[in-house]
Structure formats: C-alpha cells, structure tokens
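Form predicted on its own, single chain, as structure tokens, below.
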Amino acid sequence: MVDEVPRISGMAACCALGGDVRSVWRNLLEGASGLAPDRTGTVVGAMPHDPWDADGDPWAACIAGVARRAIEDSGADPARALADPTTGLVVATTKGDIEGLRLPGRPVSLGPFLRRVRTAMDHRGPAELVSAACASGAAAIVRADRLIRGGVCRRVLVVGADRLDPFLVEGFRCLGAMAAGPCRPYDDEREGLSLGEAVAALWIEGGPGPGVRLAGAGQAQDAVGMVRPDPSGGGLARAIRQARTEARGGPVGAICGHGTATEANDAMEAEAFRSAFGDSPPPVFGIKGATGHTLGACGTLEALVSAMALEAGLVPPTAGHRAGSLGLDICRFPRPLSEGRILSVNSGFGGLNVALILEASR
C-alpha cells in the first residue's frame, strides 16, 4: 500500500485549442475558442494531426506521440518507464475507434483497441480501458489513483482520446443536442453542445514530490434515463460530497465544470452545485467552448486544465458565456485563484457522475 497521495508529474494534450499544453493553457487564458465550421459547415472543434487514412495505425501512433510527451514532461525517459512492469495503463475512450468501421481490416472494439495503443506506444505493465460515455476521463483518474494506492502500480499513465466522425457527429444531430454554432457553456442562450476531439495524457505517480495531487474523489450513479441527467443533480452532489469528504473537507477555490451547453446538464449542474456548497458555489469555469466537448477524453483534458491552473494560480475564462441566470458565477475573464484546490466534475450517458479535488503540492 502506498501512502502518500499519488502525484500529477507530467501533462502532455492535442485538442482544438493547440497540440502541446503551453498553447492549450495560453489560448484557454486569452478567451479564444478552437471551434470552426468543418467541410460540411458543422461547428466542431478539430485537433491538429496527420491524416487518419495513412498507412499503419495513425490514430494509436497519435495517441501514443502524447502519452509519451507526458512521461518526458516528468523528466522520465518514455522507452524505459513503459516497458518497466510496474507501470500501469488506463485509457478511457467513449469509442475507441469506431471510423474502423469503414476501413476494412481494422477492430473497432474496445479490446482490440487498447492492444493497438499499447503496441504503439510498447507498453509492458498491467493495463486496462474505460468507457464510461462522458465520465470515462475522470473515472480513468480514479482508477490510476487506486491501482497506485493499492500497490498494483508504482506509476500510472492516464489516456483520454476520442476523436471526430461522421457517425459520432450525425448520432448527436439525431439526439438534437447539437448547437447551430458554437457552444455557449452556462449561457441563457445556450442551444446544445459543439463536438470536439483530445488527446490527453497524465503521468501519476505515487511518493513524494512536486506535481498536483489527487485529494478527493468520488462516483455517483443517478440513471434517471439513458441520455438525460438527473434535473435535481443529486447523483452528482453526492459525488461531490463524496470527494470533499475525501479530502477531508477544506475550501474549494474553483469549479471545473462539465458544462456541456445543452440546457438540461447545465441547469442540472447548478442545482448540484448548491446542493453541495450552499447557497454560494465557488467560481465556475468550463473549457468545452474552446475545445468541444471531447467525450471521453474530456474528464483527463479538464484535470489537466484544472492541474495548469493550480499551477498558474489563475482560473482561465469559459469561452461562449456571455450571460447566464443559473446563480453560478461564472468565469468570464482570468482571474486569480483564491484556494489551493479546485473541483473538476464531469457526468456521464447513463447517469455516471465523477468529482475530482486536485491540490496543489510543492
């Protein structure tokens, strides 16, 4: 058994706003949005990377080009730490790799998608694949924070990747939870959700050191209906109370939120915010107006937005909000961060609700 709380130590991400973290945190600050119109005019937010139709497996090599950049982000070397037995793998994916399924030869399914990651990136140690639709991310998370702690792994690489289709994006048109233009996370105005696709990775490790540390977290179901949350947000509010309890209460400086821009996950958000905090949530921000919303990379990509900005001292701004009523304070512009935590939340098809505390340790 491990003993001290399993660290943050390395960070590497593609995504709509830039394909390494400096880009991504520096666009995030500035307001900008990585939203465009695709081929076909829909709004989508497309991360840079070489063409999905090139010869051999481009989207596990590009899954393993990040993770690697990750362990390098700690001062380890790639090659070594991956092939040491000790090292664990979690991806979490919503899909894997369903394109495949217009190109002949190539799985599609879960199982035979993580074995293409770990032979592109030549892992050794014990690995395993979430796919929990929107929550996957952050579960990752915990289930890398519980593997080290129970003395499976000494370190632990977190994936999350999930990238655009045609049949990902039609699915969401078919559901009419897609916005006509960008997202506007927590607006009055808002209309639906804008798709995005991430790669993001987190080195953890276990001991001390430097890095951002998980210090609470915890995991709800509500399974109100297949698609829709709960409207009065009381499986995520016990998941939140769950990672306070966890962390052994204390103040939260900011929330990340899930912040999805559909109207039912955003007021269901509020209502378990107060619910757990009282009348006066912290600060709120949420990324998916600059980057889409990624699915299942999206619980790594905000914790690793929410580590940046632990780090910076600052809670970046929610790109699309203008105006909301949903009694939350919600970041426009940057501003400091007044506590040494933040809570970064995400929740999931099906009623799966994450809440990840990350702290700040030197």
Second form
Amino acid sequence: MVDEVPRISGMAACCALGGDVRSVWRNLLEGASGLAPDRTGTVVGAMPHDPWDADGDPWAACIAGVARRAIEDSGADPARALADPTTGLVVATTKGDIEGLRLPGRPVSLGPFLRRVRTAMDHRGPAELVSAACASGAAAIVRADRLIRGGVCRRVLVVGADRLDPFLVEGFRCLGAMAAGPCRPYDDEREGLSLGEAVAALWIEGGPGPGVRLAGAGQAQDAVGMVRPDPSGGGLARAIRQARTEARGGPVGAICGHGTATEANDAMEAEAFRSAFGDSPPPVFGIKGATGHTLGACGTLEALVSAMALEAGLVPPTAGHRAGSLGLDICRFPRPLSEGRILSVNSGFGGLNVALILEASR
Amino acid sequence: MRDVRLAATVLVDHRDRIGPEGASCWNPDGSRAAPDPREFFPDLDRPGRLDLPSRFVLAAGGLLPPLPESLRETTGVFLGSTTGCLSVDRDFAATLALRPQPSLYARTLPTTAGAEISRVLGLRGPGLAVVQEASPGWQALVAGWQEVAFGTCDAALCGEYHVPPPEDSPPWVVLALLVAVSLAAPGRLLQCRFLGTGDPDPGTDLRELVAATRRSGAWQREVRLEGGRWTFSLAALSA
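Mind giving me the form predicted together with its partner chain, seeing as the form predicted on its own was just shown?
First the chain shown before, then all remaining chains and molecules of the complex.
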C-alpha cells in the first residue's frame, strides 16, 4: 500500500465555458454562462467541438485529445505515459455514445466504449469504465485513488465524458426535470436543470510533487428510491462525514455543490450540508448554471474547477443564482478562499453520493 | 489494509435447462418471461416497473444469506456488466417518436440494478457499476474488495449480470458477498489483484468463480426453482 496521498498534476477540459482550462476558469470567475438555446430552442451547455459526423470515431478522438492535454499539462509526454503499463485509465460516463442506438453500424452498447477510447489514445495499461449515475466522474477519482494507493498503478488518467443527445434531452424532459430557461442553482425560483456536455481529464499521480491532493473521499447510497434523493440528505451527509474522517478532519474553505437546480436535489444538499457541518456550512458554489449538467463528466469537471480554485485561492461565483432561502451561503461573486481545502460533492439517480476533499499543495 | 473474506456466492444461471449456449429462448417452453422478484421479496412494491437486469439481480440477491442490520449501513454494491441497460435504452428510444416514458427513462442507467438491490436490502455503502466488454464482474469484485480492504465499507456485494437482448444469449447473474475479516464472518480469505484491460476477453467472466467451486464439490448448495413460467437453476455457495 502506498502512503502518499495522490495528487492532481495535470488537467484539461472542454465544456460550454471553453475548450481549455484557462478559458473555463476565466469565464467562470467572470460569471459568464455557456448555456444557450440549441436549434430546437432547448437551453443547453454545448461544448466547442468538431462535427460528430466526421470520419473515424470523432467522439473517442475528442476524449483522447482532452486526455493528452491533461498529461501534457503535467509536463509528461502523452505517448510515452499512455504506453506505460503502470498507467491506469478510468473512464466515467453515464451513456458513453448513446447516439449509436440510432445510427447503423455504430456500437450500441456502453460496453465497447472503453475499447474505443483506449484505441483512440493508444493506452496500454489497466483500464476500467465506471458509472455511478451523475456521481460517475467523482467515483472515477476515488477509483484512481484506490488503484494508486493499492499499488496497482503508479498514475491514473481519469476522464469524465458525456455529450448531448436527444435521448438525454427528451429523457430529462419527460421526467419534468428540465428548466425552460437557463438553470438557477440553489435559487428560490429554480425550476429544473439545464443539460450540458463535457470532457474533463485529470492526471493523477502517487508520490511526492506539486499538485492539488485528494485528502479524503466518501461514498454512500440513500437506498431510498431511483429518481428522487433522500430528502433528509442522509446519504450525502454520510459520504461527507466519511470524506472528512479520511482527510483527518480540518476546516473546509468552500463546497463545490452538485447544484442541479432541481427542487429536490438542491434542498437535499442543503439538509446534507447542515447535517455534516452544523448550522453554518462553508460557502457553497456551483458551476452547472454556467456549464449545464454534464452528467457522468460533472464530477471530474467540478473536481478540476475545485483544484483551480485552490490554486488561485478564490471561490468562483454561482452562475444563475440570484436569491435563495435554503440557509446556505451561496457565492454570487468571486471571494477569497479562507482555507486550503474544498469539498466537492455529487449525487445521482439511484441515491448514489460521492464526496471528495481536495487540498492545496503545502 | 484489512483482510477480506469471501463469505458467500450466488449464481443464477439457467443455461443448463435450455440447451446449448446461444439459444434464443430463455425458458424451456420458449417464453421469455423474467423472474418475478416477489418470489424472493414478497413485500416488494410495484414489481411491474422493474427492468430485466434488476429482476435478475434481485432474484440472485434473494438467495444471499441474511445480512445483519448493523452491516447493511456499511455494505457497498459493485456490479459489472457488458451491456449495462441496453435493453432499457432500446425500449426508451422506441418511445421517443411517440410519447417518451419517464418510468423507462429513469431506468436507463447501468447503476439501476445495483440501486434496486441496495434499496431492497437497505445497503447504504458505496455503489458503482462497471460496464465494459471484458471482465466487468472481476473488475467490480476488485473494486468492492479494495473498498472493504481500505475500510470504506465493512462488506461489499459484488458481481456481474449478463442480461443481453433476447436474441443474443441467455442471461446469468453472479453475486459475491465480501466481508472484512475483522467482523469474524465465515468464509475464505480472498486476495484480489486482477485488473482487466477492457479489451474483449471472454475467458474471464465471473461465473468461473462459482463454477470452479462447484467443480471442487466444496461449499455447494444447489437450489432449483420452478416458479410460474420461469425456470432456472441456482447454486448458492457458502462456508
């Protein structure tokens, strides 16, 4: 077992706020939103990308491109790093390539998706594709931690990826979970989520060195229902407590909330934060009012944003939020980060909850 | 790191009853009826809403030895699959042009079957689905073993469900219950180091875990159920 806490030494992203992490961070700090109506009038967070109907496997190529940039960000050579048998790959997604259901000749199952991604990036080491609904991206980071600390891999590339598709848009619409306009996380007038798409990649290494560290992680299920979360926030609160225990306590400077802007989720989170921290939880921010809900990618993307916030010492604002009475201190404008730790949480269908505590380099 | 025991395994596999692998019918009478989970959980609410993978996983879960209430709070669920919820995806996609069905959409995630068994058994530890072509069940077993070994949870219900569309191949489910040795649970010590590559490798599915034990003649308790139109054989193995 490896004692060192794994650290994020490289990151890259493509989402509605931009095609690189600097753009994403700058736009987030400025309170910009990438949400806009698509050609059907549905407000979504679309990412800048090449046409999906290009020759080859453009979706896998897009994911591989972002992944290589994360490795480059650490100073390593992507080709050499991906060919190293001690480099693991954990892919997080909810639907992979659901468009394949409609297109003849395309793989229709999530099963082959991992092989397609590995082929596109020429990865040779251990690999797995995990799904924990909308907590998938965070669960993949926990898997990376276990693979490194368990001595299976020396470094792990975590990639969260989900893209917009009519299957998802109509699915959330028929559930009554979509907002008519841009979503408004933790706001009293929130009416549902806005869907988005993203690829986010983290290059996570064991051993000493620079980078934001994964100080603790917690995972818990509600065991209550399939769609609606436990209104008491019990599952998420247990995940948070577990993460804080693993991180050996200590203050948290801010919470990167799941903040889907659905009535049930945001209220559940408020209960969970109070249960875990008492009546005055740390300040909360959320990014889905800027990026949309990127499903299997959001946990990775939000950990990435949290890492950037730790490096900058700033808490970003919550796009779309105006006023709320959930009893939370929601950041509407950038503010200094008071402590060197951020808690990032995600919850998904089926009552799956994951909490991560990220810590600035000392 | 803690030591981990393999406390019990359950196999739901009816291929023996229907002839050669690849047969297009799941039942001897040619029907494709799925197991009725009320055979195992009589109080289950609204069983009609359940998707096929959930029905199989619940059927297997019903054969597990009872878990103490104190353990349920810290038991995780880690399930692998090669196809995830493909059949539900197809059913929901077919409704898109007419009237999309919210009850179907809510089940179009590969985590659905694991969430159902968690809800029914009250398991509140971590939950994770592994979906890939090769060895998803082994990978899920390794993930569960690691979480117990690291102390995230005290027990892990791990396994794999193989529930492809009817024309492809017959279904089966394997569940394995792993428990931290510190809890003095019965069972064999289990060491996990396997980590697949995600490439096709059909020789390593989790059924071998149970099949090998069946061949050895140890720990074997075979149950055969014939309820309604659904027939399949079950083997539950425990110390």
